[in-house]
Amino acid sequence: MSEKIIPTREKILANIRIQRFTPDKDRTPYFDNFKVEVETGMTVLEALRLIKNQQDSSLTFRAFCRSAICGSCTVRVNADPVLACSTQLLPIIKDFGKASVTITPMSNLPILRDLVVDIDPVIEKLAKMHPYLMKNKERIPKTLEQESLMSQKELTQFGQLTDCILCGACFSTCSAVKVDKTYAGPLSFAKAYRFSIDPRDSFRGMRIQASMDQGLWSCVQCRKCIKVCPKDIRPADSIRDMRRIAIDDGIHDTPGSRRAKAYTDDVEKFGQVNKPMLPVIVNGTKGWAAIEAAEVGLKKHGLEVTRQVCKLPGQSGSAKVYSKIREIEKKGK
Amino acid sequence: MLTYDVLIVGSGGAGLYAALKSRIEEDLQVAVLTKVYPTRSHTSAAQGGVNAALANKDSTDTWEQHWFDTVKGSDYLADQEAAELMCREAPEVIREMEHWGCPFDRTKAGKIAQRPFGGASKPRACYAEDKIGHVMLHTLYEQGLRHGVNYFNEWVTLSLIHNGQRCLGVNALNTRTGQLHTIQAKAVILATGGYGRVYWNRTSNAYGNTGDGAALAYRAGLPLKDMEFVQFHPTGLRRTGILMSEGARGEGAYLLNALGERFMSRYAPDKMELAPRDLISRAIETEVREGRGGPDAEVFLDLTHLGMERILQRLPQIRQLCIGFEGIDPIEEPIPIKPTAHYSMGGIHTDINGLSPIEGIYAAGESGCVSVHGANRLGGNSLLDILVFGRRAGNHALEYARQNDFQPMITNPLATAEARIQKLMDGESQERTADIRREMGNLMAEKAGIYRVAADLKQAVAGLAELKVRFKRLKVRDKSKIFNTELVAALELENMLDVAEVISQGALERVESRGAHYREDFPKRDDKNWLKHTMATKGSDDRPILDFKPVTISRFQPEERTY
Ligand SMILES: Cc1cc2nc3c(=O)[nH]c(=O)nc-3n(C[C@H](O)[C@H](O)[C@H](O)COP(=O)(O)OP(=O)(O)OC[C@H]3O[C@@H](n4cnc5c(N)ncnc54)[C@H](O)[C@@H]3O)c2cc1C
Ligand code: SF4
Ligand code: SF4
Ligand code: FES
C-alpha cells in the first residue's frame, strides 16, 4: 500500500538586516530592518525578492539564473560571501538563535547601490592575464576538419578550474586584495593557471609574466578564497601551482620566487633555511639594511651574530630526498 | 550619438558567437549590448550537451540522421532546409569551439565525448560533465576578451529604430546612470534569448528571459513566428522551477502523487517514469487537477528507495540542488516538483541567415525562429542552433555593413523611449509590477500552459487584456536614476505582456495538437490544415494579427511521431 506524503515545512518570523546605500540620495551606507516569514526551502535570494516585491521595491541587488551558475548574486550573509540563490536561510537563522541575519554587499569593491557592487575591477584584472587559449600549433589542427586530441587525463588536470563562475566571492574575502589594490585577485590566477596547463595552449610564459606583474608572490596563502568558493575552485592552490611552474620555467626573478628558491636550496644544502641571509637573497643589496638592523638588536641582547647557519645532522637525509626528486623529474620528462 | 557598424543585443552564446565572428575580421566597429555581464547570460544554465554528428561514440552516425531526428522531433513543423543546414554545419562549429579551448569531455581516443539524449537515434550530444552551457559561454567570452570585443554591460535595449526598409539602430538604457541613449548601427542582431518567464514562477529560465527581443521586434512591426510552442520540462523544483534532470528518472526514481501512488501506471504503464517529457508533464497536471497533488499543487520525485549510497554516488548534483534550493535531502524525503516552462520554440521570424524582413535587422538564438525546432525542440539542439545561426547572422550582418552606408537617423529618436519611462515613473495608480507579473504568470500557467482548451485560452486572452490596462497605470516607486531595477522589471513586464498575448492568441487559433502545443479539444495533429507556421504581427488596435506560412518540406514526409 502506498503511503500519503506529508512534507514537513516550518516557518519562523525573522528580522533581516540589510545594508542600504543609494548614491544620488544617501551620504553614507546605513541599515534597514525587514520582518520576513522565513520558511523551509527559502533561499536568501527569495527573501530579498519577497522584500522587494512586498515591502520596499527600491531594494537593489543582482540576480539572474537563480540556480548558482551565473555568479550574479554574491552578497555577504553575516559577513561571509555566498551566492544568495543557493543559500538556505532557515538553517542560518536557527543557528544564530536570535532569528536575525545581516546582509551586506561584497567587500573590496566599490558599492554602486545597496547590495550591488562594481565588478569591473575584477574583470579588468582578469583581462590582463591573457585568460584565453592561444593555439598550440602542435596540438590544434590547422583546419576545422579535425578535432585536436586530448586525453581525459589531460583534461582532468584543469577541468575543475573551468567551473569558475566569476562570482567574485574570493575577491571579496581576499587578504591580499585588501592591502594591495593592484593585486589580481584569486580567480584571475586560477584562470591564468587553467590555461597555462592546457596542453592545447602556447602562451604560458606570457601568463606567468602577467601573473608576476599582478602580484603572484603577494598572496599570503591565508586560503580564505578556498573556503568561500561556491564551485570548489581552490584558487590558493592554483596560485601555489602557478608559482611552481614559474620557478620550473625559470621565470623567477621576483622577491617571492627568490625566497621560495632560497628555502628549497638551503634545505638541501644545510637541512634548514639560512634565515640570517634571507633579506639579501630576497631583496638584493637593499636587504643588508635589514640584516644589519637585526644584528644590532641581537648584539644588544648579548647574542652572538652569524651570517651562516650550520649543517643540521639531518642534512644528508634531505639531500637524498632532493636527488630522488630530481631522478623522478627526469623520468617524468 | 554612439555609432557602430554592427550592434549585437545580447551576450548569450548566440550574441557572443556573432560578435566574435565579426570582431575577428577587424575592419568594422562592432559592439555587444547586454542586460547582464556576458557570462551571466542564461546559456550558462544548459547542462546536458550540444548535438553534432561527429560519430565519435558511434561511427555510423551521420548528419543526415541528425537531420531526420530533428525534423521528426519538431513534429514536422521545422523548415527542413534550415534544419539540414544546422545539422550539416554542426561538426564544424563544435570543432571550432574545441579549437578555442572549450573543455569538452573526451573519449578514450582523445576525441570529444558524446552521450545519448532523448529523441536522438545515436549518441551525439557533446558534453562537459553537466555544465556544457557554462563552458561554452565562458570559452566564447574568453576569446572575445582576446579579440577586444566591446561590451556595454548592464544596458537594457528598449526599442528598435528603422525607417520601414532599413535598420537605423536602437534605443537603450544604461542602468548604471539611468541615461537613455540612441545607438546608431547599420545592422542590429537581436540575440536576447527566450521568453519562458512569461510563466513567471513556473519556469527553469533566468529572471531576465522575458522575451525582450521578440517584444521589441513585434512593436517595431516585425512578425513573430510559432510563439504558441513552449516546451515544458516535467520535473522542476516546487519553489523555483530549477530543473531536476532526466538523470534522476534514468537512475530509477519514482514519480508519486500526494497519495504516494506511482501514478505513471495510469498514463504510460510500460515506460512509466521514462515516458517522453510532454506526456509526463501532462500526467502530472492531470493528477494535480484531480486533487491528488501536494499542498502546493506539486507531485513528488522519490529517490529514497535508491538508498543513500546510490544517491551519493550517482546523483550528487541533484542532491546538492535539493539541499541548496529546496531545503530538503532526497535521501530522506521525496522531492516536490512541478512541470516548468523550459524552452521557447517560437521567436522573431528570420530566414536562414537570421535576417528579418527589414534589411539590417537580424535575430539569432532562442530569440529568433528560423525554424529548426518546429513544434518541439530536441535536447542538445538549442546550443547548436545558437552557434550555427549566431555565426550565420554575424557573417551576413558584416557583409551587409560593409556594403551599405549609415542611413539618416530619424529626428529625435529618443522621444518615445523617454515618454515611456516618464509615464512609468508618474503612474497614476498604486499598481505594482510584482503583482501584475505574478498574476500574468499564474494566468498563463493555468490557461495557456501544458493543457490548452478553447474556453481557457479565451480567458487567457481576456485576462491579459485586463492586465495590460492595469499596466498602463502602473507606477514605479523607486525614483533613483542609478541601478533602478524596479524600472527595468516594469519594462520587462511590458514586454512579457505583449509576448503572452501572442502566445495565447496563437494557441487559441491553432486547433490541433502538435509537439508542445496540446489542445484537449483537438488532441490530434492535423497536417491537412495546420502544417504551417503561425506569423503574428501587431495590429493597429494593439492586438496580434495572425497569418500563416507554409512549412518547407524538402525530404521527409510527415509521419506519426512515436518513440
Ligand atoms: C536549465 C536549462 C538547461 C538547458 N539545457 C540545454 C542543453 O543541455 N542543451 C541545449 O542545447 N540547450 C539547453 N537549454 C537551452 C539553451 O541553453 C538556450 O536555448 C540557449 O542557451 C539560448 O541562448 P541565447 O544566446 O539565444 O540566449 P541567452 O543565453 O538567454 O542570452 C540572452 C542575452 O540577451 C540579453 N538580453 C535580453 N534582453 C535584453 C535587452 N532588452 N537588452 C539587452 N540585452 C538583453 C541578456 O543579457 C543575455 O545576454 C537549456 C536551457 C535551460 C533553461
Ligand atoms: S590565499 Fe591568497 S589569493 Fe586566496 S584569499 Fe588568501 S591572499 Fe587571497
Ligand atoms: S574562484 Fe570561486 S569564488 Fe572566485 S570567482 Fe570563481 S567561482 Fe567565485
Ligand atoms: S542568481 Fe545566478 S548565481 Fe545566483
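Worth saying up front: this structure is predicted, and the values here are computed from it rather than measured. Whichever C-alpha set is largest while still superposing within 1.5 Å between the two forms counts as the rigid core. Positions refer to the first chain, counted from 1. Compared with the form predicted alone:
- After superposition on the rigid core, displacement of the C-alpha of Trp217 between these two forms stays below 2 Å.
- Relative to the superposed core, Asp32 shifts its CA atom by less than 2 Å between these two forms.
- After superposition on the rigid core, displacement of the C-alpha of Tyr322 between these two forms amounts to 2 Å or more.
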Second form
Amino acid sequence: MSEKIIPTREKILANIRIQRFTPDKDRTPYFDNFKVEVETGMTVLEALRLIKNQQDSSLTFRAFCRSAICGSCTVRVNADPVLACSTQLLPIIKDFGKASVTITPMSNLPILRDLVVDIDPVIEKLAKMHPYLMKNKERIPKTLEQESLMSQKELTQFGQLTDCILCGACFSTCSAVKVDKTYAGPLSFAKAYRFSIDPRDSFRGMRIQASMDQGLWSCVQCRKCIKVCPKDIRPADSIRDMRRIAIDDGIHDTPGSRRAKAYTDDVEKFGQVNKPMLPVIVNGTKGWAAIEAAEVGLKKHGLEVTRQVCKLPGQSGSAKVYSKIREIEKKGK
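Alright, leaving the form predicted together with its partner chain aside, put up the form predicted alone.
Chain alone follows, minus partners and molecules.
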C-alpha cells in the first residue's frame, strides 16, 4: 500500500494593503492596512471577504461567480491584474519575500469606489467592433431544423478565443490604452478577430475597418496582455493576426500596413530593416521631417550620417526563407 500523502498547510500573518477611494468624498486615493492570517489555499477574494466581514464593512469590491467565469472580480495585486477568486495569496506573499501585499483597482478605468471600476469604457469600445455573428447566408441554414456545420479546422482557428470572459485584465495592463484613450484595447481586438474569422459571419470587412478606426496598428506588441490573461487568450496574437487579414483583404494604404510590408521587403533584400528611410516609406513626404531631425541629432554627436543600408551577413539565407514561404503560399491557394 502506498503511503498517504498529507499536504503541508501554512499560515502567515500578513499585511493586506488596500487602496481606498470614494470620488464624492475623497480628494485622492489612499491606503488602508489590514492584518490577515493567510493560510494555504486562501484566495485574494476570500481575504477581501474576511476583511469586509470582520474588520471594515465599508470595503467595496466586485465579485459574483467565484469560479473564474464571470470576470467581475479583477483587481491588481502588487500591480499585476488577476482574478481575485482564483488567485491564491500565499504564493504571492512567498514570492514577494515580504508578509505584505498591495491590492489596487484595475488601471486605465475610472474608479467608482475602492476596488470597483467603471467598465463602461471597455464595453463602449467593444460594441463598436460588433462582437456577434452577422449571418452569412451561405453558411447558416434558413430553418432551425438544419445545423450550421463547421469543420474542426475552422473551429480551431478561433476556438480558444471563445474562452474570453471580458475580465479586463489585458485592458488594465495595456500601455497603449494608457497613452491613448481612443485605443480599443486588447480584448476588443481579440473579440473582433474571433468573429472576423468565423465562417458563419459576413461582417469581416466592416469589423476590420472598425478595428482600424480604433487603433489596430497602434499596438506595440509588448505582450503584457498575454502575460496577465487568466484564460490564455493571447490578445496580442489576435491583434497581429487581425493586421494580417486586413492586409490579405487588400487594405494596404495605411501607415501600419506600409510598415509591415517595408519590414518584410527589407529583411528579404538586406537582412535588416532599412531604418534610415523607414519614416518616408511609412508616412510619405511627411516622414522627411523625422529623417532630418535624426540626422541633426547624429551630426550633433559627431556621428556619420547615411541614408544607405548595408546587407547583413546571412541575407542570402533570409532570401531563401522568403522564397520558400512564397512557394508554400502559392500551393495553398
